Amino acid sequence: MKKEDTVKLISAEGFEFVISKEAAMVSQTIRNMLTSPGGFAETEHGEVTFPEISTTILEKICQYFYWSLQYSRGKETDFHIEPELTLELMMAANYLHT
């Protein structure tokens, strides 16, 4: 996979994950992130750093931004969640716009 076709996201504790560009687009407020224009810092090194997202839950959101893919493309699988990660992760999710 090419650089450009990669983002990098950042947790509050400054692990990275760094997955496909399309993946990544499933989160409306990612999409936002890189695509502005104006010369923003997250458009021109294709980085996002989550300061208020936990590494966890950060790698949660990576997992399912590659579900939502599968999904809609037409492969139903169950997404299962960790029922202590729940809050935290609807909290992220809603800020994300997923």
Second form
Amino acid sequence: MKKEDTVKLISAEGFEFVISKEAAMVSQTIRNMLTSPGGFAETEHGEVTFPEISTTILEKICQYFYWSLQYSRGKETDFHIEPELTLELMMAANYLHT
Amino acid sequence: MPVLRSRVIPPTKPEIEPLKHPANKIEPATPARTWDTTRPASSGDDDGGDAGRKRKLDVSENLLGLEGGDREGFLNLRSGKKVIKRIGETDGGNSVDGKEKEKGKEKMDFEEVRMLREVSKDGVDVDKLDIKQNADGSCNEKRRRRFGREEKGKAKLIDEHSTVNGSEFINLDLELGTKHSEENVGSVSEPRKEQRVDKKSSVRLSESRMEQFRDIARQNASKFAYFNVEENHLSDDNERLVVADGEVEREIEDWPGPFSTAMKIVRDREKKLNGGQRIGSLDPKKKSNSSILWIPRKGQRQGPKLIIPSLKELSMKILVQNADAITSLEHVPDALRHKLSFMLCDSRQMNSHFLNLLFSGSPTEIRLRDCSWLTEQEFTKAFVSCDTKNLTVLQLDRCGRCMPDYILLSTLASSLNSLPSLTTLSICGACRISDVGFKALVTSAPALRSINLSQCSLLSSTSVDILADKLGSFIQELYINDCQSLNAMLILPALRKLKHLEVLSVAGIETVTDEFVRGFVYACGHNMKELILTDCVKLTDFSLKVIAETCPRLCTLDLSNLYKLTDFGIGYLANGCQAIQTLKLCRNAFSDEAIAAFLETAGEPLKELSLNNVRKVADNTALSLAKRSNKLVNLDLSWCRNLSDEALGLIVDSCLSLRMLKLFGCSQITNAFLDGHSNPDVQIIGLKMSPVLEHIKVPDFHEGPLHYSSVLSSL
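Mind pulling up the form predicted together with the partner chain next to the form predicted on its own we just looked at?
Then the entire complex follows, led off by the chain already shown.
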């Protein structure tokens, strides 16, 4: 993947997840951050930091992005979520509008 | 000043004779007038047909300065007008105003006449009066009534029944096109002398009149076939209001204002469409009455938009299944808590474990839409551990089982100021709370702005008084649906004190009458944003009239099951309330044209419209919807069987904001519409085997404590 097509999501612990822009745009919040005119640092560097979201949750969210792209292309599978993660995942998903 | 006719009636024969001659000079221009002049001279019997003659008699005898010309004025009509049989009292000889009813002994159902009277002296323009036959008595007050001139082609709805004892007016609609109807007004019986004629549509009428009456009878027969117990008690109720300020009643199309213009436009449009050939019929074999042009989309539609389940929903589903495993709801935002508790209550998995989670800590909002599983002990235990100082919203619906007075006193109302920040409280279904408990509750929640007391059957008008006294200047939302012990007129004085009220729901309270509505909106109407009047079946067009006059900011109006409302009511609403966003009509008797005219006039801001079981809805409404309703999101056209595939196709393809369309009971809709419409976003519910419960309105979990204002707005 070229650098221009990717976005870096950084968790609270500092882990960096590099995903494609198309996948990141599944989240309405990230989409607004990356596309809004306003000279945000995120737009320029292509990096978004989430100090409240832990690494395991952010990883799960990135998995969801790719699953969602797959689903929209027709491959409809189940997305499994470990029950221990659900509460935090729900709150993160609520924040990210996804 | 008003001259009572009764004192001047000379019933003697000889006097009648000379008077007839002047009358005979008048050449009638309408058939009705021949009736007047062909009446035989025999008097003495106070028969129905003699009314006019007697009146003339009266007038001349009154010596009110009327000359012979005046009497002629009775029958001196403009061409094309109908004659009014009787005149009212004269007023200084200038014009006849006011109206008198005959004290008839029988039902005067089928007679309506109009009279034009020309003032002789001043040459002042004619007052047109409309006098109704009233079974009961005559009106003491004088009223000036002006009526529309020309006949239009349509019949108006007639809603009134007449009873012998009832003091009502009968709104009739002559097929020949005189449209007239009036609100129900009370009338005070005035003792009349016996000579006062008994106007029957009897002997002396000409054939044309008889035909008219027969037509009227045909129209009204079905109405009388339906017996309504309530109609017999009408005279006891204070429903019929006297229009004391001399208002006039006009035909719809002669009203000033946009509604009448819209009606004309709608009628013209319909004539144009129907005059042309039948177009737009998809299936030539099928008998389609629609004249709407709509071409369904050819080819396969992509199918409904693929809805990808969001991560939030997925995780919430799993949470709901494993609710017992949740250990804490700390840091979970209120909207998510509400959604979780909503889903748990719906699936009956709500239990005291989750309840304790909700109550633990210092919660700000708690919403439980179903507390029927909750016992008194569990509730007390959970509540005691709750720190209520930050609680702004508390919803404990269907809490009847766990909330008798003593529990209330030991929990919610345990001390003065035990709920210091509480803004919104809902205790629907708290059927065991009495006035005592309610008083304690009110004193412990001094910041209350919205209160929902639906189905609290033990609360009486004392409670409403207490509410008005303690919180009267703050309360902005009040719901008292189905509170059976509340009598509308008894609580009216208290309700009038709620000056900042924005939302009032009195659904299901049968004692709500026109009088109540008038009294309430005159005091509080300027702030009203939402009025729910479902099932208050005694209401008539008069209520809509006063609402339109006094509630300009009305956003939501619910008129379900108010069968007495007629097109006039919709007309008032269209002219007066131009900001309505949600309108719920169900089983109302409005006509297609009236609804279409309403949409043309005031339909732009509409977001949610329900025409459930408004059976007359047809092409006119469809055309107006397509033209005007750009913002419409929710539309309910269930049971509207006069709507064709084309009409619905036009609506769906034109209302681009439409997301939900309900079509329960519309068996006339075929796949031509379902597969042929081009709107990808709309969800059509009620026809095929689609999941039905998904359309039920889910509350907005992000909504604040108040619907129309922010809590911080200072009063």
